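Below you'll find only one chain, the form predicted alone, shown as structure tokens.
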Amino acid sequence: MRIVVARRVSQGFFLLLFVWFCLVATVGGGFLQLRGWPINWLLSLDPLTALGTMLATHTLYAPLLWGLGVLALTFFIGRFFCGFACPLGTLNQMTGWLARLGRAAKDRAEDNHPGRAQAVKYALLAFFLGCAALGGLQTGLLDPLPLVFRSVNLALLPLADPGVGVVHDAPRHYEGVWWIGLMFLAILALNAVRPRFFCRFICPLGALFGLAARVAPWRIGKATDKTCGDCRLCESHCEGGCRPSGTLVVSECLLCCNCLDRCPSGRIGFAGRASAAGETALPDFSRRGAVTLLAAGAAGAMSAPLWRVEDAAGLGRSPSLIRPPGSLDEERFLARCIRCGQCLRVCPSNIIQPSVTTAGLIGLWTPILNYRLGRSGCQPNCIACGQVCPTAAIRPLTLQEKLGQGDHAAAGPLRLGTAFVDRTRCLPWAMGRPCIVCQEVCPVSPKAIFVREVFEPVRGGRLPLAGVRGSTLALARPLAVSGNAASGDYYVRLLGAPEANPVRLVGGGGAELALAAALPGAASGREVEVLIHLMQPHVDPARCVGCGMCEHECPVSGLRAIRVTSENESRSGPGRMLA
């Protein structure tokens, strides 16, 4: 088999195991859903986040010891992950070859022709282990394999199944997601400018890999110095940009062998020894070289406190920030979560959503709850965002933990954050109208959510009597009241008699009503009130998990009168509710 042929059935294999990585990540026991598949193997192949984290936390998580020996295979024998594996390059490739369909050989070679701008990816990749380095892990946002996850989740899917039930049994929503459609696009896009433009320019794994690259001992090159004639087949069809007709950037070079398949000569091979044209590499280790990558590791450092500057994690952080179950405390959080999106796309609620502005600068499009959106609250029953996590950023729960049952009851139940009544907007509260939804939905057992009984007087609700038979009341004048007054919820009771017990209204309306029985004292001449019986929620915060059931179902739209804040999480010690 050619290699170029191997490589297209590598490149193939790896890019339908990620679509497909990405279809089954859906709760359910299903052909189509998650039932114990691998679905982080490909983003634990990352070195890049492996490093990145290994800075940020001083601590490696197990399963991205796979990234270290991507990293180390790279030193033997090159980019090969670029060219075999990253289904981003992929799909980089094939956009690429569509928008030169037709260009001449001389044309496709002048694009191919490598430039000091490709040293900008390694610039980015000084930036970004640098502000690792000071805990500020911003890698997710161009490292490849997060961002295809993240745009291929979170944008391209709910677009093709919105809602017809084969990826998703409902219509899936994020918020801001058209800032990662976008990104992706411009992305796919920038390869009618410049084949693989993203892996040239900007890539900062590909810088790693680069940086790896330099050393391999077998690496693509030519097998004579000789002069080539002027057909440059291998540099039009070059996907890195590494002049393989001349002096070799051995760096940049993707291996995608298509040098090696189109050399009319046979000059081009793959052994182990240099390029006998001569080689150099990406990034210049010359003195001025080496400054610009010192400068750009430092300005990383230092802008490391600057993704900070909303105090995300602080005493000033928003009180709506609130994360998954499961998740580390923010401090560690913001060290280990890549956004990937993963844990975003297996919620079954769709709750779980990219922080735009909620989590700061810092925190951009890393995950949070947003109980407005979505089918319901944080299922009791649901530990599966924790279970993806490809960083252990948001860590694995057993149902026992996250319930506080078995072994962990002494510890408590899980708590998310907790609820609390706007009594300027609770219908009960501020409205004088019945309802007990929050109270219904609340899943905690005793109910975090308890009311209170009690009566209040109607507007215009204080009525003569102008005779009384039995539990009928004749009103002097008729009563008006803006709802049902015989849908149970109101009640008569004598006027100047407060400790008496109200008796409840079951028909009637205009000139009479009807009581459930007879009123005590009623006569005619006298006055009666009538009264709305109401059922005011209060929140107990020791039992409140934050699940938010309770704020998704509240009937009232716009702000809900019932509201979830992170006050109390269980997660960190500067979210407690009392200062």
Contents of the next structure:
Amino acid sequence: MRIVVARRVSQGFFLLLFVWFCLVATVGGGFLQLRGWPINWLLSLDPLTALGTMLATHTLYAPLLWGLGVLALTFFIGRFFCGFACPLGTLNQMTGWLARLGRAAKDRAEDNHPGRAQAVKYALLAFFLGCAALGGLQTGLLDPLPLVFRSVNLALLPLADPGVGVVHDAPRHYEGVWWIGLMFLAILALNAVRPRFFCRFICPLGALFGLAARVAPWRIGKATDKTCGDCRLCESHCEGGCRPSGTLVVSECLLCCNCLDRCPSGRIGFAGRASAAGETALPDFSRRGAVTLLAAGAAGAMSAPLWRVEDAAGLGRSPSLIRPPGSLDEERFLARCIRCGQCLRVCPSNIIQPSVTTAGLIGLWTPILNYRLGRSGCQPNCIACGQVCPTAAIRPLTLQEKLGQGDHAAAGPLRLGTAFVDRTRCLPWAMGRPCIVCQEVCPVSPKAIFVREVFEPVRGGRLPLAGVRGSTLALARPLAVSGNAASGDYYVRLLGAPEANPVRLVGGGGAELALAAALPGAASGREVEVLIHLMQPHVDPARCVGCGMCEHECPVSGLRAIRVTSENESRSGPGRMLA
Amino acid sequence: MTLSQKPGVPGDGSSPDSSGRPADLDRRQFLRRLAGASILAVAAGGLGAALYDPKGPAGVAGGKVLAGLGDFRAAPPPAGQPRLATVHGADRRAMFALGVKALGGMEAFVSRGDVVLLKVNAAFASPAILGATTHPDLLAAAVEACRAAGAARVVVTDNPINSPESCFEVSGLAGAARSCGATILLPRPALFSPLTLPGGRLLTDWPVLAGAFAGVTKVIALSPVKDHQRAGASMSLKNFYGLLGGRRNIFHQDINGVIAELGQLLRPTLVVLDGVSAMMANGPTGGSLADLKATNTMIFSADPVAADTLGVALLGRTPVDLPYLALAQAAGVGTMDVASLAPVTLSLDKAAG
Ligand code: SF4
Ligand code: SF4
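Would you mind generating the form predicted together with the partner chain now that we have the form predicted alone?
Next comes the full complex, and the chain you just saw is listed first.
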């Protein structure tokens, strides 16, 4: 088989695998659902994730060992990952090819001329590694694997849901996903400017592979530097922009093997020695390149303490910064999260959202919980997010640990925050209307929300009696309440008898009130007052786990009358609210 | 017209020119453009006419389409035959068989070729053992009985509170449905249509799960018995809450009113109230085995008011504690006069022994 055919087969395989993993990243046991598919395997293959988290956490989380394997292979044969496996690379290659259909070979060769700007990605790599070394892992912003998963899962697949229900029955929503989608479109569109634009100029993972490829013993190259017709057919299809016809820029070759396939005289091939026409690599360590890299790395390292000065992760943190269950404390979380969006995608409640501003600039697109969106709060019996997190920024919890049962009984349930009743918005507190949906949906047993019952006089509810017949009161003036007087929530009491038990209204309106029982002491000429029976919610902070069911279901639809903030969250350890 | 002709006139006049051809071309091009412009103009006019709206938009969008989800009651049995059955026991499948037999057998409710909709309570993604959802054994028994009676299709649905897939999966309802050949219908936006109940105060222009009823000829509600702080209890009638869409929680401001209206929304063929184990406290979510009590009772009737009137005793409460029962009775949903339905009480142990 020709090697480019093998490459295309491999690219197709990895692309299909990628699409498959995206499709099945939904909770459930069906064929098109999670049911144990290794949906993180492609993300685990990423050595930049491994290196970044290693720098930031000084450990290597087990699944990321795959990434080191890929890196090790790169040391031997160069950037095979870019050419044969990377799904974003394949998408770039396809769009670049489409954009150039029918273009003359000479123009194509011109497009593929190597340029200085190809060194930019090395500076970006140095910048990100500098960040990571000081604990702010930002690689995920441009690392192609998290980027392509995030883009497709959050921006592309949900487009197929509403009405059609390709993956989900109900539409999925992600806050600020506009920017994620736009960035993805821009990356694809840039391939019209240059083939594999992102891969050549921006990709920090490509840069890492480029550095590794410098030592590769087996490499592509020309067998001889003489007798070449200089037809440059090789260059007209070179994906890497690495000048196979002349002095090969070895770090840029991403092993598309097009040169090898196109050369009419078979001068290009794999060999255990350097290209006979000469080799060079980017960046050039001897001079300016080294300085640029150092400067970029230093800038990255500087930016991490700057984030700390901002204190978006510490005391200055937004109270609405609530992380999914099992998330590490903020500092350690930021040292691991690569913003791949797997947790956002898998959450059946769709409450995990990409942070735009809540987590600060350092936490752009990291997962936060937004209980106003989605289907419900965090479901007590769900631990999906921790199971799919490829770096354990969200730990893989067991249900027992989340619920505080069995071995974890002493530690108690995991808390995401605490709910606070806003008495200026809560219907029974502020509007004299019964409600307590929050109490109803609170999934903690015994409930974290309890109620105190009160009877409050309703507006315009003081009524002089014109007569009394058993349990029916005739009114001198008709009753006008805004609610349903017969709803069972309204009661009547003799005016000036605050100690007397109110009697329930079972019918009424107009000039008569029907009571559930006779009202002692009622007589024509006396006055009664109509009361509404209210149950006012209170949160027991010792029981509340911050799941947000109450906030999600609160019928006050704008700013909810009960809201969860991060107080008392388990992951902050000694940040407890209650003594 | 005149305007468009004028520029053409000089061209026309000069057509027998020295060369001839360019003028010909000019004219052809002009005619082609004229045709193109005319087509576009007519199309634009047609589009305008088709979309013409002389009144401007109404204040609130959405048509008022439905007046109810339907009357699925079977023909009433001959006088004197029981229309309410209480079965004591612990084996849901056997209790279901016995209860249905007491009311004349499944054939009295489901006939050959019927499409049966089973309205379960799948509100929470909570395992069956916690009793917050309809028990999968009860669902399985009902599906099998429907199929044995010749039902062409059995559909199971609910619009739960947590994510629908999780609710049906975790509660075991999806598994039970799969294994006895019923289909689960998950709520999705396209299944909801606005409904205005005639004479309704609360259910006006409100989205309901009407799409689940397409082609359905019989409806059976399978509900657990649960405590409920606001409504007093969650049983058959409260279970119909799961047919509402939208931000339905606002109805908690008049919970008794809305439950009475839910009874008018739909006349079920049969309701089964599962009190084998009742959630005595902390409802309707529960979350702990400590919230449950073995009450070993299952109640069958076509009348949800009667079933709930009996069922509330399992929670140690009285029908007076549930004002919605009287409201529903007044609205003609059913009767609280249980004795008028010639009730029978059976016990599984005795029947078996
Ligand atoms: S555990 Fe909670 S936040 Fe995580 S996926 Fe499940 S429901 Fe969503
Ligand atoms: S956030 Fe707290 S009060 Fe609200 S539902 Fe969850 S546990 Fe209950």
